[in-house]
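Take a look at this one chain, the form predicted alone, written out in structure tokens.
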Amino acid sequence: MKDAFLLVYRNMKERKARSALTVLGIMVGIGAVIALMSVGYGMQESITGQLVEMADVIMVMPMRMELGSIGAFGSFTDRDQEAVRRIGGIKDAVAMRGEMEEVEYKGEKFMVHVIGTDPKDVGALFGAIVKPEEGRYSKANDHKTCTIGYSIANDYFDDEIGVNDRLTINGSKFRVVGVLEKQGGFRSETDSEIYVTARDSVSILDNEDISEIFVRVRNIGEAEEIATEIEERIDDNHKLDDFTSAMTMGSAIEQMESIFGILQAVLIAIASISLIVAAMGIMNTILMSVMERTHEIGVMKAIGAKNRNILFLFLLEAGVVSAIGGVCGCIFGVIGAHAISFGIHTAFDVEIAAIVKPEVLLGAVVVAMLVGILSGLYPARKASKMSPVEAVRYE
């Protein structure tokens, strides 16, 4: 075994450029797979982590909605909200009225999602997750006041909006009493919304329809059962089938994980193309090595080397080259993952950690070695089948 490794080392040392290029091919392929998988895991963790924080929440919407498809729209009534509140196990049921409205500030106009809800329900709506960065939430006795998302305050208009500034919403003047902290990720919609009291929303939205009911349950384990009961009760109120969609955060997490699983598979398939190219490089390297060392193979066979010894020698060379490439690829992939994470944060101001899992690194090295050995199998078999007499005579 020691002699075999010495022969492999000598051959790689004599053909440094070729060996280096082969290692580089494996390194790029493995590095690409690790970098993309690590960023994918980071993205999944970022989004599902935020969903887990809202594990006691059920989003009730007047439509049949699944991720990727939305059915017919509609609206709820106060009767629907009361029916939901009467269901056992529900802690809070918050009615939300929301529409896209024209918002004006210092002559600039944008269409913004305006949401109306009772001030007493703000704690149930946001909990401890969303807090004002500046100012406060609207109070029950406030008139024509609003709390705005971070992006509304800082990104939409040329001039930043602060507490006590005035906005015009659908022709009505509103005073800003609070600016929410930046959320991003799954809660990024909050950054681009304006919140007013339910009383004010009726006047500016010009209707009393409820667009969504935000439910918090007492026992997270009962969320799925309660969601089903909510759908049945509201459907009965409207005498319609599949009118209501009650989505728990648990089901949302499952759907998101399914989507991320598909995304990871696609990314790995794309990155694996470079591994296929690297495999061709290994095969070419070992074939060239066999041709250049034909005379040496003949001499080894003449002095007693068996076919399996020759086969093992060339497979060992392929395995060593690919193992080195795999280890270098792991290092390259970790650096690449953190570079991509930093680039996303710099370009889009979105925090996505690069999550590098040890099992992924170990698997990458194993895959690299398997690719190398399988790629070197044909050249190694060709070398082992050579006739000793013909090989010794070869020049």
Contents of the next structure:
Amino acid sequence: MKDAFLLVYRNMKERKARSALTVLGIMVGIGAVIALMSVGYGMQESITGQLVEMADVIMVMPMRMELGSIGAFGSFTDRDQEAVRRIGGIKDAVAMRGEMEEVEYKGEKFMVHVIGTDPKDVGALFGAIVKPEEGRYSKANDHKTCTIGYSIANDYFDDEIGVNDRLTINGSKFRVVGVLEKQGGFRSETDSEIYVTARDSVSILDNEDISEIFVRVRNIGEAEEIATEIEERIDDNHKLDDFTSAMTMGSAIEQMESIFGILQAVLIAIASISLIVAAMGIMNTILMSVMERTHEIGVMKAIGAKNRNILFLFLLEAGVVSAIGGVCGCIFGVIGAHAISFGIHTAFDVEIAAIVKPEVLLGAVVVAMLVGILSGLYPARKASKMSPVEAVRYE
Amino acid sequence: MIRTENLTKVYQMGDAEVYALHDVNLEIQEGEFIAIIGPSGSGKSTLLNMIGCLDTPTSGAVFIDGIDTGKLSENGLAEIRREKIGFIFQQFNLVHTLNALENVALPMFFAGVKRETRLKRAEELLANVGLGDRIYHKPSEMSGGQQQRVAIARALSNDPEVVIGDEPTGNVDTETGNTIIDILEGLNKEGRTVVVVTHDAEIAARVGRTKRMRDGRVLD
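Show the form predicted in complex with the partner chain, please, the one above being the form predicted alone.
Everything in the complex follows now, all chains and molecules, and the chain you saw is the first one.
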């Protein structure tokens, strides 16, 4: 075996440039697949990871299908919230009243989504997921206080807003009591929202309608059933069909995962094209090697090599070339994956940590060798089938 | 040891059939040293390739050690070449990426001999042909005569009963040619059957028996 490797090694050394180019071909193919898979996993993880924390949440929104378009139409009432609360298995149901309002700070004005919720509900429910980075949430007996999203505090206005600063919402002065942690990703809209107490919201918002109900269930297993029941109860209240959309985070995760699954499959399919090109490169290299060494093959047969000895030598060459390519491809792929996530971070300011799975690396090397050996099969068979006398005569 | 029966080889050259061998009946006894002589194109190399199991006849048969080689598979023929026959070429035909030692060990590698054993034996064989100090040299670093001696050592690596030489002195100077004939004679004295094809009158004069060939036939 050692001598077989020696023969292969000497032969590759003799044709350094060609061997190196073939290795490079495999390396790029394998590297591309690894990089895209790792970035794909990273993307999936960064989005579904946030959702998993909220697996026991049901988001209830008024949503009616009209002529194939989906949009929010109408709103809920206190009666709807009560109806939802009465459903068994629900831990809590928080009503959110939200509207775009004009917010002013030091003379600058922006339209911001202002949401009113009952402070005790926020603490128990929403607060478990979205925590204040600084300060706290509004309390029940607070008067005209607000908690602001990360982007409101840092990005919207020229001056940063901190705890105890005052801003004007729809003409009323509010004191900031908390700044929320940066959320990003799937929950990035939270960064651009301002939370006030339900009581204050009634005084500043133009209406008292509930725009969204945020439900947490006791048992995640029952979430789907409960979601259906919520839809039925509220639809009954409004005497409408399909008025309510109650989406469990579980189903949202599934949807996301299937979208990412498709996205990833497409990316890998594209990357695989380079692998096919690399396979043809190997086949070409080994074929050239067989042609050039026809005479040598004849000599080896004349001194007693069997067909399978020759077959083995050329397959080994293909295997060695592709294994080296596979290993280099792993290194290239890992570097590439990190480069892509760095690129995404720089270009779009989205944090996606590439996830390099060991089984992907291992699989890549196996695939590389498989590709190599399969492409080596035809030339190697060709070599092994040569007639010794004709091959020896070949110069 | 070697016997041919109405051995015929026909090559198709366009529409014409060319008889490289025409009903050749030849018997070579065990331990014989025989030279086959004749002009170019007389069919001597073709005959040698048949005896060496490198080529298959169009009709007729070759028996080696009583085995009808026409009945053997490709693998069977490879085994005969490996175990019973040592082939020496005019062009030496060493594997140029391997050094002398590795070249000599190569047939033993195909025979599945253990690495230490074959390297040790290769070293001895090279010492026997006077190349004990050149075992790590590549073919390109050796003279024609040295390369031919490596080729002889390689031919002997699996201890064959028959050594076949196709113009073994054809590419070396007279002095080296003599050395090579000496070595072949020595092999014959050890009891091996030696068959050479040659133009070289000197070899012809030194061997026990010569056979002349013309137009694909062996003349008596």
